[in-house]
Amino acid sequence: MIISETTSFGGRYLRVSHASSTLNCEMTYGLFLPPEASEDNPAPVLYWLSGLTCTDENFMQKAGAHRLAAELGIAILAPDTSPRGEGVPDDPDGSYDLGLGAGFYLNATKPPWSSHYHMFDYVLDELPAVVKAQFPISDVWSIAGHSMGGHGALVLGLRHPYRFRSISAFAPIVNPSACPWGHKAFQNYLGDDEARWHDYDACHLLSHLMEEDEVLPLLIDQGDADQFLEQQLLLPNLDPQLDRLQCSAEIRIQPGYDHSYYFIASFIDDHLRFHADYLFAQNNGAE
């Protein structure tokens, strides 16, 4: 059901709720296409994902990204940071960083989390499916994200490069196996076993691939006066590792810039120019 729908920059920027079968609640999610896309003329889709305690409407109401997407032609799709609505639980101390806005799109494995925190196959198979049978998207992909966003992009790109053309990210969570965030999110989604922490931790996942392995094309940038970058985003584990496999990676450290939507503003424009040269290009990546 379209909730809300605007002309924004010659395109359209919807609201839409629909059923989730994989998190077992009505879902929300942003969707803004270009003026051009039509079923004749599907657009190719930037995945956006965003960070703890944001909706789907956090970015596409403060990053600025309408303009340059409509200008490109390339459609952007947001959905919810987490199942929602009464029956799905929450933390019982009322904290920010789990339970609802704090799906740390995975697959929660561990009572009660387990009946409604799927984000991981909800962003990978079931939203696609759903926005494409309504909206003229193509098959054509590439991933962003913020904090806890840009981890689940790293993640759902590393895990399945076969259904994207690039990967960027904005001070994202790339070692959430050894922070705070992390350990609290998977501790009580995943329980104790570390093992199965690792297979949502971008860190991890990079140190088991080798040279000859697929990883896309990687952007991140990080402002050096994050306050969550020593304790939580641990940005510098991932270095080693993108050194090691010589991958097409590029790590900007912008200074000056805090963890708040004015960083991502400031920059969205190279993030969409970048994965527009993957999303046209011919023959590269997903079909």
The other form holds:
Number of protein chains: 2
Amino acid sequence: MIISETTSFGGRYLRVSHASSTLNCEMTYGLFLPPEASEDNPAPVLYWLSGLTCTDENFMQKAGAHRLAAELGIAILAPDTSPRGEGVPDDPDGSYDLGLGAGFYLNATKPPWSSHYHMFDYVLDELPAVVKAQFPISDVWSIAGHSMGGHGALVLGLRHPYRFRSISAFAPIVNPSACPWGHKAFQNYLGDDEARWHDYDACHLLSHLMEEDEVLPLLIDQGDADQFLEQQLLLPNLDPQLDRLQCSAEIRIQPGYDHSYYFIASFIDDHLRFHADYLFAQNNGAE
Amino acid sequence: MIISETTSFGGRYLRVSHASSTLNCEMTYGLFLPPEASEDNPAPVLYWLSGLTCTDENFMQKAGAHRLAAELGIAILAPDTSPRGEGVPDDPDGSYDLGLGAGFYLNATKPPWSSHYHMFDYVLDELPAVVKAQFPISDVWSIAGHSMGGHGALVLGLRHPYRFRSISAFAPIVNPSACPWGHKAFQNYLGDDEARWHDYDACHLLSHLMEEDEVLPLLIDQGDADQFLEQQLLLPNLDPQLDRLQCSAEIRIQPGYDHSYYFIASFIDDHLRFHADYLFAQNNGAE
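What would the structure be for the form predicted in complex with another copy of the chain, given that what you showed me was the form predicted alone?
Next comes the full complex, this chain leading.
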């Protein structure tokens, strides 16, 4: 059901709710359609995954992405960050980094979370099909995210390189098994067996790739005044893994920038242009 | 006191609190300083006045204005929309259109409001002096706003044309004496004598100008899908007044746009470029 439709930069920004069978609850997503998107001209999609405490709305409101997405002809799809609603378990302590708003883009296997927290499958399979059935988007997708959502973009893009053309992230959690946010989430959602955590950890996923394995083109921006860099994001842990592989990865340290949406807004145009190069390439080399 | 400082598009976005003698309370404002602003190179200022329910933060978060302001070298100053804090009277009914968040950029004369609600003087005199004492801004100012803030920009710019170089507004309340929002506010803040309302009503102010009086260059954008246009904003009431005068006024009706910040974001670049023409003109004809 369309909750709201707003004209933005000549395009359409929609908030839409639907019953999710994967998450076993009602979900809301945000979709920006560029002006020229139509059944005859479906738009390629940039999937945007948000960070802790966010909903489908934050990126659309604060990133300033509609302007260039409208110009380039890219649709943007922003899901919520966890299942929601009555009956969906939340952290009894009410913390911001577990439960509602903190789905970590994984499939939980441990009760009570395993009843609803299957954000990995929701983002990978159910939501793209749901949106495509109703709106003029194509099968050409790239994926990006911020913080917990940067983790999600890396994990989804590394595990399913044939589903996306490029990956980008702002201040991603690159090694969640080794940081307090990820440790807490994985222990609760997946249990104590750390071997099960590695499927959702970009550093571990990269460490299992062979030198000749293909990795999607990757752009990461990280502010050096980000208060979470040292304890939670652990970007330096990614470098030796990327160095080992044949991949087109650019990691940029942005001096003076923090973890906020002002940081994202400052560089979102670079990310949109980066993805546009692959989204509009005639031939996806991976196919 | 600097509450927060964030790097944004190479510039600085600050939230600052100060004790306001005009409003008799502690106030917070938002200031964006473009990258090159310094004591030797103070930046001209675009004053931004927000609408009902907003604080100093909404425009900075949602308008996407920092990008072009940084490029053009314009500072943006966004005050709060009313006095705040303990002891500041609010509407006992808790409505959104009177009291906190609804100062209407006027000087209230009627108790209990008259103890704190002097936003006109605060915006015109106190805040510019406070900011200039601490940050590298120049004396060259233009003024803009949205909805209630568009009303504020028009009234301040029309009454003090020598203080500003240009005026712009998104979906302004142009004739508050004649709409429910303005009627309620004026009756509460100013009393029943409607003659006292006219100093705060753009249509009335324009009606008292002579044909040869100078009016500042003016740009107004209005969405034709704005749910408040017909009952509250009353833009058509402005046309006969502007037609009578010698002035450079452009009123643009934007098809499909509503009253939201997505509308503002879609056209803020046009407004920044409009103001830049006057802010950076070597000679202000009015001086």
